[in-house]
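What follows is one chain in structure tokens, specifically the form predicted alone.
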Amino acid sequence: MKTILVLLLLIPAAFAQPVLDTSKSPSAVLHGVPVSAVKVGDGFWSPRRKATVETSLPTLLVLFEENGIIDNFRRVSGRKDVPRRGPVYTDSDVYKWLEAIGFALQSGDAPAGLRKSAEAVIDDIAASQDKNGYINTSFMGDKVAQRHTAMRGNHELYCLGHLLQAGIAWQRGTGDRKLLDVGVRMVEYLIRDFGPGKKPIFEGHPEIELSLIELYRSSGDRRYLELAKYFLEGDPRNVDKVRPQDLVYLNTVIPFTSRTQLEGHAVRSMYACSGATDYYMETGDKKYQAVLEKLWADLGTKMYLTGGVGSRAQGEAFGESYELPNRAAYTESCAAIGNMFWNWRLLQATGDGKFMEVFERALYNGANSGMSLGGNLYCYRNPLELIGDPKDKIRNPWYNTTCCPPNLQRILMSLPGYFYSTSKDGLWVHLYDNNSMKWKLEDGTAVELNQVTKYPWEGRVELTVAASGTFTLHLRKPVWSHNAKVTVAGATVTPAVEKGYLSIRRAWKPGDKVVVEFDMTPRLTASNPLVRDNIGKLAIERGPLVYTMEGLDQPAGTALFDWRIDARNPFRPEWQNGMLGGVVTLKHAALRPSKPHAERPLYGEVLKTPMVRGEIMLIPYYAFQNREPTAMQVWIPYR
């Protein structure tokens, strides 16, 4: 008892509350470990969430105050007179920021100069709030009388969820309520004013469900789990006030047990997918478990290999099954980081390792290419192809719509909290990388684990457990890994393999050690043949990890697109120390036309032409456009 009582000592009760609260949830199998309780040490990690700390958040920052973004509540305050900028939403990209500013509280990662500056604008915020408890800048003032009149596109609803989100992620970083209570006072406007017997709303942009389920969670107030109710179930009284193409496009209005597919707006949807489970895990209703299983085996048919979702520039939306092309994918940064909260939630509602599978791919590939190494550069669509054109910023320091820099942000300073769950019988563990951590299983027993590894770059991961008691350790087995070599304590053991997880139960002492090796041979991947852009195509994965070719890593006067993989020959991986923050490249021998493509007529009859050989280099797909426009594709003709 002792040695519990000092290791919860050293986590603060403000601190100990995971990113996603599930401790009481009845209809979840597994429950969060604190970003408090882990420690990211020196790897691939370490330096996306440094660039976060050192660079995106203060610069972002800067840029919020050049566009006038936090000038914006000041306007309302009164403490600035100024005209509002920006699109009516820019209040919840404030927000996002706040909310990642207070995961690197969380972790002790944020200096003191950005939570001195972040406590300055939450004041901001709380000096705008009108004293009937009603927020948002672009509704305020002179605005008043267009508050709750376009629900489509007004985003009232959006921004008080981040704001939600923001203040509970700053509460548990700090202990301070300030920013917590801007965003409750509003619910209680909603509460007194409007649902069922009261006047009808909805929200245009789902996120509110989600933001108010945790506040549940945080709270244990019942009302609130019932406002996210009357948002998922649509009020009938609504229906009439908007057009059918938007009842698609926005996932709103009506009830959620009516989907069938995923459709309309990508963001939306998974927003709403997850506010769904959010909702299944606090209540068991199987109405809802239904449909996110019928969603969810939807998605297997309109996601890209890079865990993005959402094919079509028009409404940033999802297509039909199999419709993904590779130049024209939208695949916005938020909808890939929605694909990972949805994602994440189904794996806490089951425990089931495919869940884990899809939020790791999009976490390396689809939601990490977003911003750059640096830390300035965004990625607001993240396309699988390129031709190269000088005048396609695809990497931008700012957008006008400026939602994806800030997601991107708060899913770096909250990654510790998706690395370990705790269940009934045991640990689990879902992502690898050097890190420390130090918590208590269900019963109450001390653990602490240590990750000593090279992952991903490298397939073998030693984790040591300094623990006494008997519990099962539970560990995600990659299913790209054909092979899983697992010892404990020196002596080579055969664990069950059950949901995708490598399950090791015995009385441990502490200083056991276990060491996994995955398989990182590099794959040749093939899409379903109803991928039409793919056909006669392959990608080439290794590990968690999506490969590109870009042009300016091949021979030298080639052309990218004339280039073919000669299937019949093994990759050749390379550590590169000095390319693009340290990456390990793939050689492959392949073949190119003795005429270029470029060279030929547009159409003509068929003609054997002769091959050269070759060899090409591919990199991380994450690692993209980072140093200067050159031509990219992830599906590469083959021979």
Given for the second form:
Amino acid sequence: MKTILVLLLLIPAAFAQPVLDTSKSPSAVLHGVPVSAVKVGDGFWSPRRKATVETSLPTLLVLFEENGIIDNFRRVSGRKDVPRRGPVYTDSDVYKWLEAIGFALQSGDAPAGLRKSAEAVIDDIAASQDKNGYINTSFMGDKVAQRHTAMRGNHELYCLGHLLQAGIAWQRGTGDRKLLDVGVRMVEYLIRDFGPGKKPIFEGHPEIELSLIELYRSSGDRRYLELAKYFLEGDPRNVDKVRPQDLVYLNTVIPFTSRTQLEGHAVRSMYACSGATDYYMETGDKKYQAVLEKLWADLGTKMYLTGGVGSRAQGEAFGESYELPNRAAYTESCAAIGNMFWNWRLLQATGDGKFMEVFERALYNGANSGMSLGGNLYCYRNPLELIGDPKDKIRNPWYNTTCCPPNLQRILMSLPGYFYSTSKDGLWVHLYDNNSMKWKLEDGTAVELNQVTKYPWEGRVELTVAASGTFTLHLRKPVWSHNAKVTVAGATVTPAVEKGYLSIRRAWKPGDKVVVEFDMTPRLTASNPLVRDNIGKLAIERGPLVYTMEGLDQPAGTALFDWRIDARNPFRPEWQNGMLGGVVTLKHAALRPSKPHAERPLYGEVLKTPMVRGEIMLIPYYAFQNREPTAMQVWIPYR
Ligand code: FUB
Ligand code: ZN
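For comparison with the form predicted alone, please write out the form predicted together with beta-L-arabinofuranose (FUB).
Below: every chain and molecule of the assembly, starting with the one above.
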């Protein structure tokens, strides 16, 4: 035990900070465990993280270079004489990419070559900063006059938010403040000229508040929290500057606490909710708490089964309650990630597992689907149905608006930081996968925990604790697991389930083993009939995974949309080692009309159609469209 303590003391403070450092947040019940304290072993997430480090991060840099995105910085610093390229927000994509590498460095997963490339990019960024602290490649050089002129769309503060988050992650991964200092200089520039009693300003895309609050947490400088408050409250002097519909779309300008439902641009909305939750954790402001609770209840009518949000393409926006079309689903990868950010914050604020349910749903499904298994193709949209048109290119290496790829990278590289939390009474386990964790309880007791599991393919998780002392181990019990069998040191126990966690309090001895068995029986999931697209259909889930049918896997010569599941029969789960990187597929009895739908008229009298029996196969949703283009459906007609 002493050795662990000594090792912990040897970790420099910069590396020992979690994704969100809520250790001093007065209204946070839970406190994060650093990315550096968790080593993810071979399991479900390791291939995704490996694909990110080995393919996604290096190839995205090549694409940034090919598309002139790094040159935008070199142009401003005079290192290159080229025109500016790409939409106004491209700087933010580079920052998110750097943030992901910062996290990879925290967990010791970034190879030296990647670090070197990132350092060169940081150097290009730093060289482009104005003497007065301003930085944004869209409004520098010959474009200085346009600064802060079109706040609705210019993304200057959005980019700054991403710069600060990248700077913080980089500093926590390397101890080097160079990138963070660039961001802080721009914040100081803002504080000098803008805010109450100075010039009014607003953010056209929420993001800066999250980063300012983390900057406040890491520096203790209250001015950053005050500036975040200024953006969250909105400056009344700005209200006349935007069209009424933009007050909804932007999720900014007017006070956050005036919001009554999730609406407008989905990513903006999720980031605003995340920033507001951060603000609540720092201040305990009850107005924020009440609004956040109301908005979260609204999420329950606007979220896809995959954890994706933002169903409308127009305005990349939330629809009405229950407006959740499958084929037209917009469900941007960034919106699912924003949903995770928000729910993680709500979890830290409350210790209530209902938030981790949403986090896990989005993580395994609507966000995980966003990056291909190879790590080089990305979904911007993550629909729940496709007709299999080869022109419908859902996975692409590059988007002119390339917000999603680096967002996926940063979530995958920071993932170890979402496995655990601590609270006054002990340790919380939120996610299950092979990993080992070395950290300390809040009374300073050193603790190690080792997880061995095949989750989410199997429901058994073995957790070996190395700690001496009395504390509570809170193990998340997902709601989908109807029961959870638990043994502690070989003896069966029935721990109380409090807010979604099995709480086991005892005097722990090094080597104590807890074994939990979750129920992985495949589930038939129904939808509220107010979701009109899902009437007469069921979805299939197993553990945290949503399943889908792809045309390719169905009996030869049959059309995907002819099949309906014969719901009275059991599933046949099968581990398929060589398929889609290794997945459990589900086979199930199904029926189809003897005459395919495509050969029948558009309308006709209701007739009994002879049905043919067969067996359909389902794969996990996150792996959809990783082979040739094919039709796909999550919600399946049933009998
Ligand atoms: O506006 C910046 C990003 O581009 C948004 O977050 C995404 O929704 C996309 O519109
Ligand atoms: Zn995006």
